[in-house]
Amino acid sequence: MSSLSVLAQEIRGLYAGWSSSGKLVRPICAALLSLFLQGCARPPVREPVTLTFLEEWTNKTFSEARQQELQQFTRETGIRVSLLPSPDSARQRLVLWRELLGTGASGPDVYAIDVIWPGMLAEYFIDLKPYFANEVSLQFPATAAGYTVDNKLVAMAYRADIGLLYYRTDLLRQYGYREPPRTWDELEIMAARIQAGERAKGKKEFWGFVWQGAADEVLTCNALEWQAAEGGGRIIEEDQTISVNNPQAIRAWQRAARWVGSVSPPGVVGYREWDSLNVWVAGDAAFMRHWPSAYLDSQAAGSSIRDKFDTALLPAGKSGRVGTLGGWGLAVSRFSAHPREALQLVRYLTRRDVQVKRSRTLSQPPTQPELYNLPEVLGPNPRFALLSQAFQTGIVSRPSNIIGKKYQDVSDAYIQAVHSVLTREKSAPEAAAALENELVGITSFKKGRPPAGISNGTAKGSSESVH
């Protein structure tokens, strides 16, 4: 058995034991680090190359079809890629990744990351910028600004996400509604009489507005949608100033605790993406707040929902209609011992051809503009008509890039002030106003109110589905 085949294995048997708490990082660290030092001297110079490629958690549709894109860059270049294992949350892939690339040793040498996470890592990684200036300039402006830190192109964007309202199509033609609502209220008020209706019928546990309510990073993504579409800001703007303490997020913060209960289950507080969209795919919401993933659980042929629900740009505020720009890129370690080659993995995995491919059988939304307008990629998914307009003109970004290592402190910090509201454990104003003297001694920045509209704009006025 190869040495690398040990490494894998033996990542497998440490995650399987992996607390909760993320205690058991560093042992995995030591492990997988003595592995590599000890069993994975380089090949002799005629064998090949074989790469070791850190990937995001996925589950079994996407592991596949990423290993047959694997297969087929080694059938094109004669370079093999071992993928390795990683924990299911994103929080410990974090420290994972941080506690393997700090140690400063030769490791994986691609590593898939998360949109939020440059500004924390950009350190470890070779400038792409050099290699990859033709190609960074076709993707979306905002994608390629998250992968950007101190104009050093970090990684390059392979999947775009962002937040999008799925709903029921067939429930709202009973209850007389043409279209998706248009605006978060006009949501609150079709949820509760399509609630009310479906549970007249006896269908206690329906619900009309599933999203995710946890105290994690999902959390950030949905209440930055909320306060931003109000004209409430990205928390931390782009001058530095600390602008969460405003009337508009106190609002926005206020109607979701009001939903809780109401018109959402009062556990969506401890709602993550699963549990959003196993309540959704057991057709028991008419509303779900999720990323652009969902639609294949939704669509599957074991899904109650299978053919009826369509997806559609989250609803608007005051300031307009605005989604959490999510996403992955791929980064070179600059311990890598095969820098070059790591280079060709993901200019293949981030290829045209390979993203056009990725979009027909995983249903992913490609990173370049010019790709949506392709009847290959718009034929199989109608949806994505909008989703372009979405991705350059609806796009609200977290501040990680402004805070860089600090972000993780300052996004716990957002996380638990929401939390706290909907959990009624403060009131919003409360809450805000504590977390506003929190950030300043986390930051050093200056306190201030967020600029007119959404910083990084908005899509007005569509009420258009993107299906």
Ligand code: GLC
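I've shown you the form predicted on its own. Could you give me the structure of the form predicted in complex with alpha-D-glucopyranose (GLC)?
What follows is just the one chain, with no partners and no other molecules.
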């Protein structure tokens, strides 16, 4: 077994003991570093280059498909890749990435980075612009903008995410609904009715709507969707105004707090992606908010809801429909000992034919709009038709490009405020006013109000009329 597979195995062992408090980050970094340094101290061997790739969190299906992609890369180039796993909380991932990069030692060569991280981590990665000028112009503009900091292309998008509504087609039919809900208010009504009906039939654990309410980055994504659709802004606006303390955002948070324990389980305030997906795949929910990646497990052979669901854009509020723009890009570490090979890996994983294939094997939406017109992409994934449009006109971007290095502090403060409303520790007006002051302290920006309509950053919100 190569030293790198030993390393990967050891890291897997370390992650198995990961504590939710994140206290193990330091020991993990120390172990990673010492392993890398041992590797460096060895005399040079005439082995082919092996890159290390720190991936975002995946499950078995995803990592098996990724391994196959990487094996194909090795066949094409002779370069080997060792895939390192990562923790499942977005917040903990950022802590680990920062610690690894902050040491300045040659750790992983290629890092998967969240679309909101470039402003915080730009200094650790090489500028990809000179190498990918053509490819980047083919991407969704909002995605490319997310990975660009001060004209530096920090990462190449390879997974495009957007918040979507999953709904049970069989149940909607049974309860006389011909379409998924057009508005958030309709969703609440439909969820309550289906939940009451299913419980009356004896399904005591059945819930109307599951989503992600844990105090983690994914709550920022959920809450931003509720408030932006109602004209409640995107926390901090393009013109550096702190807009979060406004009546529309407050009403949107209050509505979500009402869901907790009524149409959504009380435990939803602790749900991350996998918690909601488990309830949904078990057949215990009528609606779920999730990313496109949830499709794979929902439609897997053992899923109790296989062929009984579909996806739609999230419901509209008074100002329109929006899903939070998420996603992951590939960045090359400035400390990599093999930057040339690392660039080859990024090029391969973001390549058109590899993306087309991945859209079939993993049902993963491509990052380039023109790929959505191909029959080999749309044929197996007819639901992608709505995604291509949504990525251009129906997204809200978190304010990471406005706040840069301070994004995590802003997002953490927002998460705590919304979470305190969901758990009824604070009233929404009280939480919004305190958050506004806290954000002034963090950013020194001025207080203000959101612009009229959807304020979504890099693209225009869907102006679709819903009534």
